[in-house]
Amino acid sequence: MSLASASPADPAALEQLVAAKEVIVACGSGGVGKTTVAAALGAAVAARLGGRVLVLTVDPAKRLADALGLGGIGNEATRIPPAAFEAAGVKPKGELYAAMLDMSESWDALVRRHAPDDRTARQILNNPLYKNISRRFSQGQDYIAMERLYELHEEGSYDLLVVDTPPSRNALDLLDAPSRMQDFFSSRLLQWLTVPYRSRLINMASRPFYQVADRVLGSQLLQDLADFFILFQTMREGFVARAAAVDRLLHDLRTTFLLVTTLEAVPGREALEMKAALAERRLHLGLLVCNRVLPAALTDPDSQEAAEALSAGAGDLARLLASGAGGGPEPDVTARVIEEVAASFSNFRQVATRESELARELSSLHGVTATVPYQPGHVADLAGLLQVGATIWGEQPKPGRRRKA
């Protein structure tokens, strides 16, 4: 299988997939261009299929935020103006919106939603430990991203939500975030911190612990911690119920996952693990995008024969060039350059061959797989995003625009 065969054999299959879904969750390891691919797919859907499409991204690079018109914008969605499409030479059938997850605003909204009353919400928001703990909560971004996804889906304002998941050392963190939040409310640490302050009676076994903790941390810090977590536990019922609802949405037939990877060894291995984990959890993987792929021409046997012939005849070709009109560099210098070019081609061919094998393994038994070829440069505007989206749709990239998804 050549790398070219990893592109969608029939773009109609991609259209059918996207048309049947309301939520697309982009996942993959860091550094593979996941945010760019997610935004490009959303832009392509809005341009080609119509409807109202929202791309929710997390911590995008500044150039991508500028391309989406996200400068200084948080949770509130902003429409990409039609003029931006027109400048890219495209007349969209639908509307494209973008939002950037704001952790601070999202946590505050979460507290107001799940607190039993306004008074408790104000106490939590004003607690001196709240801002530090909530902003640094383990897997906090993952949980907030899934929470925000659910909220937007429930609002029903958009035909398609494309969610770029937070950067993480473990791509599965986003799937585990709701259950981890539930586990947090029943953790022994939370019980140890709050039980003594719920009652004036401290048993003899636990008294030494709190005496030492008072000396090391200070009684006021312990009191502040206890106050915060006691208040936080009042939201347990809401958090647990919401986590279950988020899990149902992820398993819903209207939700699919977009797995983005490069064909390097480490991201490729993590993509295989992610693919297996999604299957194990019965989560639908609808689209696989192999990003920054080397050209299929590198694996052409005729090209390798040409490189070998070039290397073998380097000396003769160098002398021929030197004998031409106007002369040229010394034949030995030219021969070394020709041999280096041939050797470089062979090295790239080996990498491309390994990529081809990994692409075959990733795309086996999978319905829709697309490749985005490697090109230098970066996506800096909507036109660049639309070009990446067109490539995902199976179109050949247009020459002349330099970018790296």
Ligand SMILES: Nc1ncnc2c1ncn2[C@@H]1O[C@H](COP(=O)(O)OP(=O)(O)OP(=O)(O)O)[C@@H](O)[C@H]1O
Contents of the next structure:
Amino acid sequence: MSLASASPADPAALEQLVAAKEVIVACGSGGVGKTTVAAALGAAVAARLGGRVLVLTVDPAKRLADALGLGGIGNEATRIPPAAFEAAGVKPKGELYAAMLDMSESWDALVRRHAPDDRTARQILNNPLYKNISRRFSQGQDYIAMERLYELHEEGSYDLLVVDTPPSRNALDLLDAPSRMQDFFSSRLLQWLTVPYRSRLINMASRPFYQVADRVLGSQLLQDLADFFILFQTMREGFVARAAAVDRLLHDLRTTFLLVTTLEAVPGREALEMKAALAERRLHLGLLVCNRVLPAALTDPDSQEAAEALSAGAGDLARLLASGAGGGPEPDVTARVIEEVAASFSNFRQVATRESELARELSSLHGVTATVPYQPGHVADLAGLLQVGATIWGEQPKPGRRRKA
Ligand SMILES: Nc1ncnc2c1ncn2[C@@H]1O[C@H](COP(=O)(O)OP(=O)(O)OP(=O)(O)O)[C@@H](O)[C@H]1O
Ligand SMILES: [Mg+2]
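Beyond the form predicted alone, can we have the form predicted together with this ligand?
Next comes the full complex, and the chain you just saw is listed first.
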């Protein structure tokens, strides 16, 4: 059974899903193709269904960023010109916009929004620790992506937002980012950090720690840390309310998740975990994309028969080739090459069979599943994205449209 028939793409169900949603959040393990699939889905929706579609990417590969007109950094959305679609052989029904998540700009905007007044905002923004902490706060990246999504949704300028997510060590972190942000503000750690430095010194329990910290870090750094967290605390109310609103948007009926995975063992297992985690948190998983899968032809029984015949007849075939006009290489050499090709096909077939079993497991209990075959070369231009989009829509890849790596 071919992989395509194991998990048929259902264009009608996909169109229904996309029409019913305003937000699609792409999630999955690192490197599986979240950015590519999110951009391809956005491009396909703009081309096929119309409306204003925004793809919010995080750290796209340089060539993909260039293809989407995202040369410079910044949160500003750029429209992909209709001429770019036409050059790729497509007349778009709608409009496609792309934006890149700018962490620094987004953090600064959050501080300006939630600080009690301009003076406090300036103090936080100018605090020497702020820039370091905000950019390196790893959970912050996940939160900022969701926060920016919320802001764009509130603005209401687009019919559909397709959001890529940061390459996190643990894909589950993303789902919990808003509640973690709320927890952080009520955590004992933050409360402890914001107790004035002097009074902490006289606390017997923390004295040994402070004596060491003071010697290693210096009192100035400890003072800066305390100042920073005291300032940060002033934003507590705004941050907590906002994080709760972001969490509500993720759970909203208008939001769905797009789980992207490859069918290798580790990402496949993580995708199964992610699927369970989404269900546990009552987050809607609307679309599963199995990316970079091996071609369905590998699991075709006729192909296997041909490989076996090739292997069994390698000697005869090699002799036949050597006896042709102009001769040829030694029949033994040719026979070995033919046997290698047949053996290599069988190996790939085994991997493809395992992939299709995993795809079936992943797609069970699930509505819309799509498979995207491995595309030769990188997916780095609009034509490539539209081709990936077409396969998400269940179309077979067109032969003769290979791009150079
Ligand atoms: N179907 C495909 N065929 C061939 N190459 C692909 C395919 N999908 C993605 N790629 C390539 O795989 C690489 C990783 O893709 P991408 O950057 O989209 O992954 P990601 O999940 O966003 O990674 P990260 O977790 O680092 O953000 C890129 O070079 C991309 O061009
Ligand atoms: Mg990415």
